[in-house]
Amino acid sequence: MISVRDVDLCVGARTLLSGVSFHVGPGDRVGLVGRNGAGKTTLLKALAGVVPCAAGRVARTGSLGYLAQDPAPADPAVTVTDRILSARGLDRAVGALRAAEAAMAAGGDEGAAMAAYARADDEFQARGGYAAEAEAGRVAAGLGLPERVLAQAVGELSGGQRRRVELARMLFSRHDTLLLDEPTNHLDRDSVEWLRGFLGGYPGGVVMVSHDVGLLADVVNRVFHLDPGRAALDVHNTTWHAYLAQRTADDRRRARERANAERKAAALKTQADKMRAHVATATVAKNMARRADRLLAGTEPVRRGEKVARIRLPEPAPCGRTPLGAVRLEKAYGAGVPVLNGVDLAVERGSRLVVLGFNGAGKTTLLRVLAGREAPDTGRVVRGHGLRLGYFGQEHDTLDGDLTVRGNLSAAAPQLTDGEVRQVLGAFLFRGDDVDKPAKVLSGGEKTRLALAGLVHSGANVLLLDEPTNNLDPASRDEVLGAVATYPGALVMVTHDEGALDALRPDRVLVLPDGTEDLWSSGYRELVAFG
């Protein structure tokens, strides 16, 4: 349970929230919504105790679990199963049980070994025993982690799989309250459907930030809207669809009341202006003008449309017919687990390629190898005449977390003056003090916008885009999709977003892990949602 009382929340000199109070109890499933950069992730961090409040108090009772957009990395040597089981301390109990079994099998002091086994078994059963192990397996399977990866080390997994492991660990934990920041990132359609069912029946409290409208519609029974213009949190104790209907009705009412007030105020001021010229009526005119001002002050302002980043992609520099290629790329992680297995690729000028495959098939690894962020074990990347490469990574690994927003863009486009840097950042909704924030404190949506801003003046003629619509609010997502649709250079994209596929209009497809390249056809479309 979480109780928030008169909380102020600030980032630098900017006040995100002022005097906010609310309570989250068992059965509350809260959708925390608002545009990118409004402060949703910061509020979630404050609820989790990760960042301090400027004023007020957050009281937490019971256990609490927090899934960040970018979870802290787990020990790469730990197995997936042990990582999930660790949420309830079962990993230690299983380890002690296995050690006791080994001691019994080795002989020696039989009495001591039996006593150790009994203690370990008691601890194992107290934490849920084999039923809990089976439950962990069901959660992992529901989130698209196949049985074959459960014995693998976390360090051998793709970024998307590691994120699923952390989500599985959180859901398995049975915390009294869950704080989830974009839980559907890296999930395919089946996994999202499973998550909806799980959260819809969760007995504890849930507060989640999500831009997945389907998830919000199916799960939430309360909506908290963060309005940065007023530094306020509007609490709606209703479902998502009812919230949208109420918001639309409120907007219409505000507009109607404001229009009536403006019409009456204008008439009063016109009459007051006529009466001011005469000494006998000057006082009456003054009172009429005051009444007009009170009329306007007494109505709620019409909600302004939220600002949207004007996202564009670079104008591509001239290049040869095949600016980028790959010959027999192979890559393995950990104990020789193959990720890329003999991938051949030719990216022609202006072509549009979508890379498909299940999570862990090597999609992100391929883009990182093509971008020069990782070296292949064998094979080579072929850089053609005039190649200028732009890379957007789903983990935002093109950003330096210790540099400011302005510093990151200056590093990506050193030819820009400080004034030009500020102009580009303003178009991507970074204004005022925002440009001096370190990149590591940005929300996922803000990091996406900053990474895309770094591409604008790159002159890239081949773009490698890895899940470019993750973390974006609907308006910003539409901007990205519009930019993708009109980009004249070559595009290689990894995505689970069917809207991104429609904007890309691929002419070819590469299916991993087999490395099969083919002309695009509608038969491949299902692999986008289920990959």
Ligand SMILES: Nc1ncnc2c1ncn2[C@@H]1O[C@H](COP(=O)(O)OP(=O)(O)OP(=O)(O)O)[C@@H](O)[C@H]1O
The other form holds:
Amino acid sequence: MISVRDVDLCVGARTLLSGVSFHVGPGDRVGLVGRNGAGKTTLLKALAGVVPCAAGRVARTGSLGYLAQDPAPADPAVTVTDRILSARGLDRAVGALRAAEAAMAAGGDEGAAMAAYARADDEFQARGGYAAEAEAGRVAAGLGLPERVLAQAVGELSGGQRRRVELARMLFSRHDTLLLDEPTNHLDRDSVEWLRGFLGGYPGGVVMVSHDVGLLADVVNRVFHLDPGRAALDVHNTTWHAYLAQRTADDRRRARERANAERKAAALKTQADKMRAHVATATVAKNMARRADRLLAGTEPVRRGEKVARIRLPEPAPCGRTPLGAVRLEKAYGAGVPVLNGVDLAVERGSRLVVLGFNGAGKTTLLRVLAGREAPDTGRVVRGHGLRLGYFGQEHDTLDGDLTVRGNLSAAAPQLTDGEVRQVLGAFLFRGDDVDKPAKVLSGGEKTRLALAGLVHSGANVLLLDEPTNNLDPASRDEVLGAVATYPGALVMVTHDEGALDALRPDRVLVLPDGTEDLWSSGYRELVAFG
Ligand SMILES: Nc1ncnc2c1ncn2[C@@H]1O[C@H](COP(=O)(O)OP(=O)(O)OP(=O)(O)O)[C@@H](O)[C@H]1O
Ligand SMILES: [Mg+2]
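Show the form predicted together with this ligand, please, the one above being the form predicted alone.
Zooming out: every chain and molecule, the one shown earlier first.
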């Protein structure tokens, strides 16, 4: 359980939230929503005790699990199974059991070995035993981590797979309260479906940040909306659909009341203007004008449409017919299975290619190799005449966390003047002090916006986009998709988002790990969501 009393949250000089109180108990499933940069992650961190509150108190009872928006990497040598089991201390219990078995098999002091085995077995059973191990396997499978991955070291997995492992670990933990920050990032449709079922029946408390409206609709029974303009948290004890309906009704009521007040005030003012001319009625006129002002001040402000970044993609510079290609690309990590297995590729000017494949199939690796950020084991990338590449990395790896927002854009587009830098940043909604923040403190959605801003003046004629809609709130996502839909250059995109696919309108598809290239046809659509 979590109890929050009169909490203020500040970052830098800004107050994100002031005077917030609420309580989250068993069976409460809270959807925490708000625009990118509103402070959702910061509030979740405060609930988890990772960052302090400027004022007020957060009291926690029972155990608590926190899944960060970008979880810190686990020890790369640990196996997936052990990482998941460690949530309940079962990894140590299994380890002790195996060691005791080995000691018994080795002979020596038999009595001591038997006693050690009995102790280890008691501990293992107390933590749930084989049933718990099987449960861990089920959770992993539900989140798209197949059996063969379980014995692999965490360090050998792709970014998307590692995130699934952390989510699986959190769900397996059986904590009294779960705090989940954007759990569906990197998940395919099957896994999201499974997660809906799991969280819908969770007996403890859940506070979840998500932009996935399907997940919110299925899971949450309370909605907390963070309004950065008022530094307020609006608590709605209803389902997602009821919350949306309430908001629409509320917006209509405000607009109606405001229109009424404006009409009455205008009539009063016209009357007052007429009466002001005469000495005898001048005082009455002044009072009428005051009444008109009071009427207007008494209505709640009409919520204006939320500000959205004007996200643009670059004007492509001229280039030859096939600006980018690849010949027999191969790549494997460590002694593992190859993630690129002889990939051939030809990206024509203005063409649109979608890269598909299950999690860990090598999609991010392919884009990194094409972008020149990683070298293939064999094969080569062919840079055509006039090629200018723009790369957007899934983990925002084109940003330098220690440079400021302004510094990152200047580094990405060195030809821009200070004025132009400010202008581009303004269009991407970075205003005032925002531009002097180091990139590492930006929210997930803000990082995505900054990375995309770096592309605008790059003249890139081939864009490599790796999951560009992750982390974005719905309004910003629509902007990105609009820009993708009208971009005239060539696009190579990795995505699990069917909306992004509709915006891309691919003409070709590359399926990993085999690396088969084919003309796009609707039959491939299923692979996008389930890939
Ligand atoms: N140390 C800091 N200094 C200055 N500003 C900060 C700091 N840490 C966070 N911020 C700012 O606080 C705001 C809230 O960030 P937060 O990560 O909580 O947003 P969010 O609602 O989770 O957004 P998103 O949907 O993009 O994940 C952002 O504008 C961010 O840039
Ligand atoms: Mg966040």
